Structure formats: structure tokens, C-alpha cells
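One chain follows as C-alpha cells, the form predicted on its own.
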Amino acid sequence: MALIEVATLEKTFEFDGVATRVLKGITFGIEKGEFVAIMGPSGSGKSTLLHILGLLDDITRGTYFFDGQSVEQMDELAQAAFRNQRMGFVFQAFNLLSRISVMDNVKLPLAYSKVPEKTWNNVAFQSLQAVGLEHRIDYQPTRLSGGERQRAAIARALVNNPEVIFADEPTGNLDSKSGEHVMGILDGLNKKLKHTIILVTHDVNIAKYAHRVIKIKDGQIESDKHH
């Protein structure tokens, strides 16, 4: 079985009464070490779709396995301890916390780990290390660039060794030097580290770094290919 597996997926949202269907029966796979960028215009259905990957939404109907593991059959406390101990994310916003240093940043996701507070430090030292922010882990992040705050929130995403890692957009807020960086970090945790990654991006140049590309297209998949 493949990592990711959905099957007809739909996500429905609610406004007023009013029921808005995003996601209409969207089935697919993802193998361990796949590089897969999610395309598409804006409100085509790719963030919801990686909200939902990424346990941050639930479904409204069909099957989501990870892992082998029925994710819509484990309670919202499991469903936070997987999100955080398998699971990294990297935002188009950083989302980063402004009053407390680069290090502490990326030692946030360990405090809800089974990591041992002692080695934290050191956990958090061999993130930096892997996205070369060493240099900077005693600075607040209003002092960093923002491909350096970028970075920062990568080596957070990188903190508990998850199996995936979700990025949405993450070039977003990036000139186009920084973004480049940006990816070819995610492309050497992807070669070198073999993390899987699945990426929203609606850049083709940003693109070009996953192996496969899933278009989606008014909630559904227009097109899915590797290369």
C-alpha cells in the first residue's frame, strides 16, 4: 500500500446554509519518497486538499489512509499526535513566532514529541545545521531575511523527522533567489533524506523540482503525470 491513499474524496464547506463543494471525488496514491507538486488555479481545491492530507481539515466524504492507518476513524487526539510526530509543514506566511529565537522556533514542535527535553537542543541544532541557519539560531526571526525565515520554519518542519513534508506555497513571499534556496533544500531532504514531499505551488518554475505533477481543476484531478 502507498503511503498516501484517497478515494473519492470530497470536501464540502457550509456558509450560511449555503453548501460549497471544493473537492469532488478526488482518488490518488503517493509512494514513501515521492516529490509531488499539487497545481492549480486559485480556488481549484489544492490547499483544501493538502489541509486535508495534512489532518488540519477533515473530509466530508471518502477514504484517507496513511500509512495503512484509516485516518478518519482516529479521534482528534490521535489524529494530532500523528499529525505531529510523522508530519511536517512549511506555510507560504512562515508562521513563526516573533518574540523568541530562531533555535527555540524550531524546538516547538518537540515539546508535544516522545524526543527526550535533554537532546533538544541538539535535535533542534542538526535542523538548523541541515538548512544552514546555524549561524543564526540566537536571532529573532524580525532579524532574518525571508528566505532565511523560510529556512528557519523548514528546519522546524525537519525537528521531529517526519515522514512528509507539506508545503504550501512556500516560495510565496520569496524573490525569486530565495525561493530558489528554498527548493533546493526541499529537493536535497527529498535525495538525500528521502523525506516525501508534497508541495502547492501554482509556479511552474517551482514545479519543475517535483518528480510528479497533479493538477486540479474545479475540485477534481484534470491531470496527473511524472516526469
The other form holds:
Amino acid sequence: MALIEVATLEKTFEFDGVATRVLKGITFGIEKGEFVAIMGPSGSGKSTLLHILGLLDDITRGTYFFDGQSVEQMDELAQAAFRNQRMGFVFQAFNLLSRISVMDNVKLPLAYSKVPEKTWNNVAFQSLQAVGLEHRIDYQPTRLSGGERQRAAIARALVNNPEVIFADEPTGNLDSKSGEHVMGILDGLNKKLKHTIILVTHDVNIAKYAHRVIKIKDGQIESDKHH
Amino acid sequence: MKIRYSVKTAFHGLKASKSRSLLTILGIVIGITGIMLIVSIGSGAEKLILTEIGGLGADTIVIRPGQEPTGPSDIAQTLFSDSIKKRDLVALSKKSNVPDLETMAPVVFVSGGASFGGETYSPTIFGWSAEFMGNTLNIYPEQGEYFGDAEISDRASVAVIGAKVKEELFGDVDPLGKYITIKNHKFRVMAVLPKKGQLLFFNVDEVVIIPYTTAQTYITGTDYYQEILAKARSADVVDIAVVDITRTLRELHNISDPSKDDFYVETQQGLATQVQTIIQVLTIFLTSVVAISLVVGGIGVMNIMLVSVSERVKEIGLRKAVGATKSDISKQFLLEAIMLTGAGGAIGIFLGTMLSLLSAVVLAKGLNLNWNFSFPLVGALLGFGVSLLVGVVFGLYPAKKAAEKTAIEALRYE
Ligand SMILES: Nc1ncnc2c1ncn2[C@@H]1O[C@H](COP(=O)(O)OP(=O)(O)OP(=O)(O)O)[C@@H](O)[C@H]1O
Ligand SMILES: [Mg+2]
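Having gone through the form predicted on its own, I am curious about the other one (the form predicted together with the partner chain); can you provide its structure?
So here's everything in the complex, that chain up top.
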């Protein structure tokens, strides 16, 4: 069985009594170590799919197995532990806490893990080194450039050494140079450290880093190609 | 999640909006300060009154003329009742009537000034027995000797004076053997009392005591007493003595209907219980008034916690995204609420201690009361416990609300 297996996955949002069907039956599997790009027009349901895969949102219908375990059958605690230990999420909007330092932001997932507190500084520092931000640990996120902020967010996603990193348009808010820097880091994580990477993007140049592109249109898979 | 980290996080959360946090806990601070003050002043007053009553001793019995006063307006009738006279004193002294009494001394109130040389002063003047006063209150003369039964039966013109009286009338002159004038009658000063301040119903320093027989004969011209103070053999036989006294006086006054009694008997025990009850009722009443301010303060805390939750929805979403559970999130906000009210409680305890210390100093120095400050430990523990409880009660709802959104709902929140 693949690391990630979804079948006939559906998602419907209810808002003010109006139901919007966003995902209309999605089936695919992703193996350990893959680098997958999810592409498609705006509003096609890419972010929704990634949130479901990252256990940030729930499924309306269909099945999702992560490493052989049925996600629907996990309780809230088990899902939180999966998000904490086995998955890392990188958002387009960074989502760093502006009140606390870069270092403390990176430590955040450690706070909800079983990692002993006295090692947090070390672990977080290594993570920041991996994205080349070791000289910015005491900065507030508001003093960082966009590219630096996204690298801090990647360091945070990496800190518990998860198997999968989900990234929703990680370069969407960045200029092309910082975008390439960020992609270089993700590429290295995949090639050297064998992290599975699932990335949503509009940009064909970004998609080139991936070995496989799943195209979504109107809540369904349009194509799924390896290269 | 680790408790140390949780506390640190909650602390950072509160520090981020310092002035708001301070304003929020003001209600709690005021409430806890109030509790501390009430408990401290209440127990101080209780102690003061009880030691003053205790100064008379549990074996002391007071017999007064007239009907037992039920309100302040009845006190006047006691002063002018003439039902307790020498024959009552004689009857009560008989061992066959009241076997358990040891000593007795009537009190006659005298009004008027005292003078020496060119100096005049208005002391509190009692026709009494200086010996009896000294023995019951455990006050021993600073100078000279007390007068006793011999001077009383001789109607001797002698006086014992308080420290302030000495200072006002004599200054640096030695008063022993000198004569002071009260209502044109001269009294030889036999003794000077030590400085004691307010004790019981009078200020020892401002008193002049003369034999009650002398007072009646040369000054008031009356034949009745304002009260008789008696000492039982021990505190255990006070109740029996009271029964005997009552029976003796009723027989003497030909009273068969107790509601027609023209005298009443007081013991210190009854008084002490009454005082304790009144103070406890007052303390409970005032504390419940203050409790309302704590509820109001708690609602303020809840309000601010709700604001804080909605301001930090994104933070909540992010924490969930990186692995926080619902209970991690509610614990964090609950902890913030408890730290908020706990800090309020701590500040309140500090302020309450300072204010009760201050009021103790004012009461002791300003009003010359024998007031002792003691740290209101019960008030402090109660106040701190209550403030933590307020945090839990009023923090629970915001904390639950913080946890209920899914990670992505929270992250999308604008
Ligand atoms: N909470 C929600 N309630 C209602 N509708 C929603 C909700 N979240 C997403 N949608 C709808 O689902 C559809 C897909 O949204 P999604 O964010 O997945 O698109 P996307 O493919 O990521 O688009 P983009 O490329 O612009 O980011 C949209 O039409 C959006 O309006
Ligand atoms: Mg999107």
C-alpha cells in the first residue's frame, strides 16, 4: 500500500444553507519519497484537497488511508499526533506568529510533541540551519523578507522530521529568486533526506521540480503524469 | 504539552496586551483587597473587644439597676435608676445569700472637673474601690498605694489618679500627698496609675478614682449605685452566682414577676458570645457584598478572554495545524484566565495587607486603641482561592470556544 491512498474522495462545504461540492470523487495513491505537484485553475479545489491530506479538514465522503491507517477512524488526538509527528504544512501566507521570535515559531510543533524541552533549542536550530536562517533566530517574523519568512515556515514544518511535507503555493507570495531558493530547499529535502513532498502550484516552472503532476479541474482529476 | 511551556506561552499572551490585562484584573484586585480588609478588620475588632472583655475576667459579674437595655436609648434609664443601694450590697455580701462571690465593689459616676493649684482638668471620675479595680484589671500603682476597705468605710477623702491627670494637673510636681479639688472638696492623692490607655469602658490614663462612700456623701448626695462589680470564686460558678444574686435581689425588692425586675445581671461570657456573633454576621454580610464585585470582575475577565480568543483565531488554527489538540488549546486559554485572575488575587492580597496594616496603625495610633495587626491568612487564602476559582469559572467558556473550530476554519478566519 502506498503512503497516501485516497479513493472517491468528496468534499462539500455548507455555508448559509447552500452546499458547494468542491471535490467530486478523487482517487490516487502517493508513494513514500515522491515529489508531487498538484496543479489546476483557481477554485478547482487544490487547497481543499491538500488540507484534507494534511488532516486540517475533514472528508465528506470517500476514504483516506495514511500509511495503511484509515483517517476517518482516528480520533482527534491521533489526528493531532499525526499532524505533529508525520506531517509538515507550509502555507502560502507563511502563518508565522508575529509576537514571538523565529526560533520560538520553529519550536511550536516541538511544544506539542514528546521531545524533551531541553533539546528544543538544538533541534530547532538544526532545522533553521537546514533552510539557511541560523543568523535570524532572534528576529521577529515581521523583520524578515518574504523568502526568509517562508524558509522559517519550512524550518517549522521540518522540525519534527515528518515523512510528508505539504506545501500550498509556497512561492505564491515570493519573487522568482526567493521562490527558487525555497524550491531548492524543498528539492534537497526530497532528494537527500527522502521526504515525501506534495506541493500545490500554478507555476509550471515550479512544477518542474516535481516528478509527478496531478492536474485537477472542477473537483476532479484531469490528468496524472510522471516525468 | 509541557506545563512550563504552557505557563510561558500564557504569560506571553498576557504580556502582549499589558494594559488591557491590568484593567481586566482591576475588578478582581478590588474584590480581593476588600475581602482582605474585611477579614483583617473584623478579626482585629473581635480580638480587641474580646481582650477588653477578657480584661475584666470571665469571673466578673456586673449588677445594674433598671431594666436590661434593649437599645441605646435604654442606657440612660440605667444611669438614673436608684434601685441598687447599700442594702443590696449588704445582702449580696452575705455568704448565706450568694456563697460563690469573692469580692464586690459598687461604682458611682461623678461628673465634674478636678483642679490643683491653677490647673484644671476634666477627668472621668468614679466613686469605686481602687483596690478592687487594681485586682480585677491587673493594674498596679506606678506610685503610692491604692485605697481599700478601710478608706471606704471611713469615707476618706483620698484619690487615685491616672497618668494623664497627673501630667495635666501636676506636670513635674510629685502628686503623692498633694490635694486635688473636686466640686469644692479636697482629696489627697494616694496613688498614680501606670499608662494603660483605653481599657474596657474608660481610659485608665484619664481617670480619678475616689471611695464610692466619699463620692456619695460629699459630692453626688445620692444613695444609689450605677453598678456593682462582683468577682465570683471562679469562672465555673458564675452561672450559679447569677442565679443566687437574682433570687436575693428579687426577695429584697419584693419582686415575684421576673418581667418587673428593677435590676439586671450581666456576665462577660454572654457579652463575648454576642460580640462574636455580631462581628461574624457583619463579616459574612460584607464578604457577600464583595463577592458580587468578584463576579463582576469575573465577567470582565470572561469578556476579555473572548476578545482575546477571537483576536487569536489564526494562532489557534496554526497551533492545531502543527499538532495541538482541542484540550491543548482550551488549557492554554484557561491557564491565561487563571493567571490573569491569580495575578489579580496576588495584587489584591498585597494591597489588602498594606491597607489593613495601615488601618491597624491608624486605629492603634490615631484612635489610641489597643489594636494589633495580624496578617489575615484566612482572608489571603480565601481571596487567592476565590480568584483562581473565578479564573476557572469564567475562563472555561472562552477556552472551550477557542478549541471548537477545525484548524483550517481557524486559519481562514478573518
Ligand atoms: N470554507 C468554505 N466554505 C465554502 N466554500 C469553500 C470553502 N473553502 C473553499 N470553498 C470553495 O471551494 C472551492 C475550491 O477552493 P480551493 O481553495 O480549494 O481552490 P484552489 O484550487 O486552491 O484555488 P486557488 O488556486 O485560487 O487557491 C472554491 O470555489 C471555494 O469558494
Ligand atoms: Mg488554493
